[in-house]
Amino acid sequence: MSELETAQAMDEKDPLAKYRNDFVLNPNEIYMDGNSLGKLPKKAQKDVQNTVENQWGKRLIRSWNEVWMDLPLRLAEKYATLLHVSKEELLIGESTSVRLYQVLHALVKSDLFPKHLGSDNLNFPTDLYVMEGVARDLLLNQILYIDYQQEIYADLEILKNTIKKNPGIYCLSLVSYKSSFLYPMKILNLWAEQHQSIIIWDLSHAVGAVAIDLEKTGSKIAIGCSYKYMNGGPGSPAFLFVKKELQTQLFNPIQGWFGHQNPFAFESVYKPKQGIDRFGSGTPPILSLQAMEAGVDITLKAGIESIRKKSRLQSQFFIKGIQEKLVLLQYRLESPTDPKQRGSHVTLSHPASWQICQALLQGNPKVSKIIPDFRPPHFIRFAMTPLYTRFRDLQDVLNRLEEIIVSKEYLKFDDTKPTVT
């Protein structure tokens, strides 16, 4: 049996294959960038169209009472189910950066933990920017930055020793955006608690592809976006989780009207809501919220455990092909080989990484265009998005990566990069 026939046989046995038809599919294109922006669910098109044409176009302001006020609450309940927390512990809205700012600021002002901010070189740069801004505004020492001298694994001994010696408030990405390294959440939460510290988990590169149980792992605060594996649309709103017993001790630094006890009383004095809703700020972005719902519905229906199982099978299939063929052509695997330490994307590098990306994107009359994801200085990321990625797609990508180097096709391209890579 050929490699392609093996892949097709795996597709035929795939229990999640039926969900592929729930998304808008582009012919002659293999999409491998779902870890940056997920595909468009067909139902999201209809939901947004209905919101625009009927709720906004016809019902206008009446839609707030009829539909819109309940929408973020309904979404929060669905995300709470996915993450195994109560609906009273999760809030939908704003961006991941805004949510991180809110909880960082609130934690520092609470005096619950030492006023030290820490992170590592595997974290997403935006999180570091937010941390630096909070540290500057609140006159804290510079954030403690752990550099592991490589970008594939977090050295857990270094990380744990740093927390022990410098207790405080740490922010980590559950899945590293470059290498796909998956942190042992429960172990680190317990360690932080034993050493007067707390970890804010950024779930952006994990939620929707990795099974996450915030309750069982002892997590206290988490944030994350909804536009990657959750297929919520470009720039779709974030979620915020704060464990119930912490909520009354934290205060929202962005005191907007949707965080007020009675926003439509228009009182001149701010009175924060109780519970997680005290982190509300601005008016909910209804169109973006409506686009989110189809994605979380599909994820819940398919089941995150089934999604994670397929993700592991696909990444192992892909890595096997890399090791058997591509490493001989100067490709280098930049992700952990242990599936327990890996999220749902696989990262490669090559001396000609950017030129290879351009060749993949251009395609040719005989092969499909392939959309990967490039991250400086030389990382090419390929997302296993189990709801719509097929095994045959992965085999086609492996064959194309081999062909581009063997034929020297990559030499046709220069190093010019667009704004978004």
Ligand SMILES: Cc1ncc(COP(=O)(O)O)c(C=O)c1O
The other form holds:
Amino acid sequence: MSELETAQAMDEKDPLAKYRNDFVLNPNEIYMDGNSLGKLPKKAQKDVQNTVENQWGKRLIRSWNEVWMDLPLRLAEKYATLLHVSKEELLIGESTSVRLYQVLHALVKSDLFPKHLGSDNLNFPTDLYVMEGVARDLLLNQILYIDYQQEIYADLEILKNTIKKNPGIYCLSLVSYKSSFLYPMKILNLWAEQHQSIIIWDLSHAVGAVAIDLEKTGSKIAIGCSYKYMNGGPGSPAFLFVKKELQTQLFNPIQGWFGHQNPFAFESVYKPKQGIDRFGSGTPPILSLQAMEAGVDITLKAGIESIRKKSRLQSQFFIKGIQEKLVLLQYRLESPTDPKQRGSHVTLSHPASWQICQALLQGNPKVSKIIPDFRPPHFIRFAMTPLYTRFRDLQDVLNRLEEIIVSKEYLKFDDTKPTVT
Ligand SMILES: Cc1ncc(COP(=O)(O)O)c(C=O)c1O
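Show the other one: the form predicted in complex with the named molecule, since we just had the form predicted alone.
Up next: the whole complex, starting with the chain shown before.
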């Protein structure tokens, strides 16, 4: 059996294969960037069209009471089911950056934890920027930035020792955007608790790809975006989880009318809502919210355990191909090899990474275009998105990565990068 036939046989046995048809597919294109922006579910197109044409176009302001006020609540319930928390602990809206700002600010003001803010070099830059801003505005010391001197693994001993020596408020990305490193959530939550600390988990690169049980792992606060593996659409709203027992001790620094006990009484004095809704600020973005419902529905229907199982199989398949063929051609694996320590993307590097990306994107008459994701200085990320990635796609990508180097095709492209990569 050829490698491609083996991959096709795996597709035939794949219980999730049918979900690929729920997405808008582009012929002759292999999409490997679902960890930046997920694909468009066919149902989302219809839902948004209905919202625009009927609810906005015809029912106008009446739609708030008829459908729109319930929409964020319905979405919260679905995300709560996915993350194993109660619907009273989850709120949909704003961006991940804004949610992080709100909870960091609230935690510092609450006096519940020592006032050290900390994170590490595997975290996504927006989280670090928000932390720096909060530290500056609330006159705290600079954030504790743990640099592991490499970008693949978090050194858990260093991380734990830092927390022990400097208890406080930490923020970590459950799956690192660079290497895909997956943190042991439960162990770290317990450690934080034993050392007067809290970890805010950024689930952006994990939700929809990794099975997450916020309750069982002892998590207290989590944030994340919905536009990657959750297929919620460009800039779709974020989610916020705050454990019930913490909610009334935290105060929203952006106290807008949607966090008020009775926004439509138009009172001049602010009275925060009691539960998670106190983190509401402005009017919910209905079109974006509606666009994100189909994505969470597909994930719940397919089941996150099955998605994770396929993701592990696919990344093992892909990594095996890299190790067998590509390492000889100067490709380097920049993700953990142990699947228990890895999310759903696999990162590679190569001295000619940028040129390789250009060749993948351009394709040629004999091969599909491949959409990867480039992250400076030299990382190429490939996301396994089990709802629509096929094993044969992965084999095609492996073959193409080999061909681009062996045929020296990459030399046709220069090394100059545009602003958005
Ligand atoms: C881990 C992580 N956090 C946050 C963000 C971005 O957050 P926002 O929703 O504010 O754009 C990203 C975007 O890729 C991310 O990967």
